[in-house]
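Below sits a lone chain in structure tokens, taken as the form predicted on its own.
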Amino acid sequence: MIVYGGTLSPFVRKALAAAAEKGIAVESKPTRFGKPDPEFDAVSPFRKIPALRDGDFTVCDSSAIVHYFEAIKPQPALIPAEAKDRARVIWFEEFADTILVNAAGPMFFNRVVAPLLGMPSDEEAAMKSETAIVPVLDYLESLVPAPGGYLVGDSLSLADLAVASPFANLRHLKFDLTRWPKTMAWSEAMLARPSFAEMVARESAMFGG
């Protein structure tokens, strides 16, 4: 089973962390930005990452991949069966994938990715991103549990993996989270889990961290 895409993407990182938490063995195969790759293109015609190949089965999108993992190996469950908890997990993943990532994305792209790829960066867009992320982090600060706790129920779920994953990108940015101490402590505890820690350490090494 292969997951395509570089782990600097919070979506790829989330999918790989989910596989690790469920004990599903996958090969992580990075893709190169803007470089033709017939193998990857066959799996993801629109070059969306992450993409998954499991034998002759292929699918793109992190949510689709995690749901596939959940179906082929139901335990440990990352998506609760109870209706209200399931709805909350789906909300938190949507919040992470759209609101949190979109708020942080321009900062990360223009201050990390663009310089890494030798592309021009837009500091004005990065500064707007700094402003946009404040209410998002304020929202999280109002509800995150203490370190060791979970966003939904009393066990790890997709909600935790989805929300924690973009905080690795904020760490690479050296973004100051001290204004949000609960969020900072919770996210650091999540990123210290074995499912994230090795990936994030490899990423940090790319930036001399």
Ligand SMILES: N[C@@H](CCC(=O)N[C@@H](CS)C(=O)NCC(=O)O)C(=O)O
Contents of the next structure:
Amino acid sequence: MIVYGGTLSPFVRKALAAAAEKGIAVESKPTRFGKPDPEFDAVSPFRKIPALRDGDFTVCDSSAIVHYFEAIKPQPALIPAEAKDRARVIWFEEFADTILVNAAGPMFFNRVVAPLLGMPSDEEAAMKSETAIVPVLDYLESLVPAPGGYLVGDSLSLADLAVASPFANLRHLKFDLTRWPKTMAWSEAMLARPSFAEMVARESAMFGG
Ligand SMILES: N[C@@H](CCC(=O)N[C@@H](CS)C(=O)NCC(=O)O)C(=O)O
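Next up, the form predicted together with the ligand in place of the form predicted on its own?
All chains and molecules follow, beginning with the one already shown.
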């Protein structure tokens, strides 16, 4: 099974962490940003990452990929069966994929990705992003559990993986989380899990960190 896309993408990182937590062996295959790549284009028609190939089967979108993993290997479950817990997990994933990633994205793109790719960066957009992320982190701070706890129920779920993943990008940005101590402790505990730790360390090495 191949997961396409570089792990600096919070969506790719989430999908790979989910595979690792479930013990599903996948090959992680970065794509060449903006360069033609027939193998990747065949799997991701809109050139979004991540995309997955499992033999003849292909699908893109991190949520679709994680749901596929959950169906082919139900245990350990990342999406609870109980109605309220399941709904809350889906909300947290949506919150992470849209609200959190959209708030942090311009900071990360303009201060990390653009310099890495030799592209022009927009510091004004990055500064707006610093402001935009404040209420998002305030919201998280109001509900994250103590380290050792999980966002939904008493076991790890897709909610934790989805919300923790963009925090690796905040780490690469050296974004100061001290104003949100519970969020900082919880996200550090999540990123220390083996499913994230090696991947995030490899990313940090790209920036000499
Ligand atoms: N909802 C999608 C979002 C995927 C996405 O937007 N990925 C970004 C990278 S973080 C991408 O591929 N951007 C390249 C582009 O938009 O051309 C998912 O969960 O996989």
